[in-house]
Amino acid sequence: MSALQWATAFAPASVGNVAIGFDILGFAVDALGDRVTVSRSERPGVTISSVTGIAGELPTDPKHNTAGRALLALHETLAPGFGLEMRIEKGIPLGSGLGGSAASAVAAVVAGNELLGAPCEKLELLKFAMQGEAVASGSLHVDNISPSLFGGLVLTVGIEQPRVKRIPVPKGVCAVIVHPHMFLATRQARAILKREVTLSDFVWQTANLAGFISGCYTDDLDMIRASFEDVVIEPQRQALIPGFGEVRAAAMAAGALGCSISGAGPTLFAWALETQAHAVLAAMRAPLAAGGAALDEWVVGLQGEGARVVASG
């Protein structure tokens, strides 16, 4: 057992799916994260004793807060004798489809973990924080938890027992990602998903995924814009997103590899060499700000190193 009395740790924005891999596909996105501080507590089991930045309003009962529910699967596994009381800095927006509930959860149970002495290998701290990521969207996915946890591009395959890869990203290639000012909640846009795929749109699905993954592997960049392409949930999301296709049109015309949705969105992203990206930037920008939504922006690498521990004591 440690003898730290509190640790805090950083994890990072992700968008999930990545286009073609729904809830199994992610990376990192380190411009932006969220900060929670684990401290021991003479109260038992788990408290969260303040939310601050860019949060709104989020329950401070721990089982129904992403982070509270992460750390409370941790605190009961490990039974550490004495409890936890934790403080979390938002530094996602909410709704903004950057995996903010996820970054939480990740960091709760890091930053956990660091003060029990660091009992649990990252695959272990996974399955605590999905038990959070359940909180926010009604169900157990890693899209966003895993590469906030891991960092990179990250595939993940199963849920009871998850087996995580981190996929390389050919050099020079990066993220642009535009967050328009708009909330979507994840639940929401997971509720108007239909339950059933036409064959034919299976196998286009995964052959996109096969190719895309062989595209990074190979650092082969005409098989990565060929398979760069959702055919299955963004056709039913872009609904949600004014401007979406405007935005996708203008990011391909201006160079980009794909652009897609970040999640549930709103959030825009594309993938593009570092050498387009600002044009890519610019391209996606304009169609939305012609419409006079307020907007953040960001160029990120794609090799981002994943939640961490930043202060102790």
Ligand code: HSE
The other form holds:
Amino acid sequence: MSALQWATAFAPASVGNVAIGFDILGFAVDALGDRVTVSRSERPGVTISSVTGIAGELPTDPKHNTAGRALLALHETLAPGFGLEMRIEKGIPLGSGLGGSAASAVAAVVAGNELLGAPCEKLELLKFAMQGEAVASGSLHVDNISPSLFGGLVLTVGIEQPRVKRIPVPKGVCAVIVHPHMFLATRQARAILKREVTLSDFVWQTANLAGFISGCYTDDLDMIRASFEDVVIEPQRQALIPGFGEVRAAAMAAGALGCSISGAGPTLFAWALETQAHAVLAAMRAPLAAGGAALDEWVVGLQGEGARVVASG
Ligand code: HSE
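Just the form predicted alone so far, so send over the form predicted together with the ligand.
Following is the full complex, with the preceding chain placed first.
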């Protein structure tokens, strides 16, 4: 058991789905993230003492808070014999589609694990963090948690026994991300989805996912561009994001490899060669700015390191 009194972890934002990998594929966005500090406490169980940053109204009952639920899962399993108190600093806007709930859950379990002497591997921490994500979105999915925890582009297969694979991204490819200032609840964006998929959409989507992953492994940009298309989820969700069709068309015309919705939206992202990223960003910005939306924008690498302990004492 460690002698630490407290530990702080940072967990990056993430883009879920990456167009063709609904609920199973995501990449980390190191430019922003959440921080959680976990300290020893004389109060039993898990308590949340503060939520600061761009938080809005978040519950401080740990059972109803993503980070709280994740840390409860870790605390129940490891049973350290003392309580844990947490402070959450939100750096990711709520309802943005940038994996804010996942990042808080990941930062909480990474900090809690450090405080307790780092007994758990990342794969165990993933399972605790998944409990937190379920509080936010009403379902157990891992496409934000895995990249936030492991960094880079990550494929996750399975829920009970998740298998995580970091996928290589061809050199010189980066992500362009545009966040229009509007709130979109993940629950709502999931609730509108049809429960059935046609056979022809199933064939296209599996072909595109396989093509995308194989293109990443073989540095085949032509294959990545040809398969960077979600034929199942994006057509159903795009009406929730004003200007989406124009943004996508503009990004592709400016040379993007692909452009889609980040997670449940409203953030939009593209992949592009670094040499074309700023042209793609300008192209994506124009239709949204013309519609009057306030925006945040990032151009980021795809080789991030994932969640980490940033301080302890
Ligand atoms: N894969 C999820 C979705 C990400 O698109 O609903 C949002 O949490």
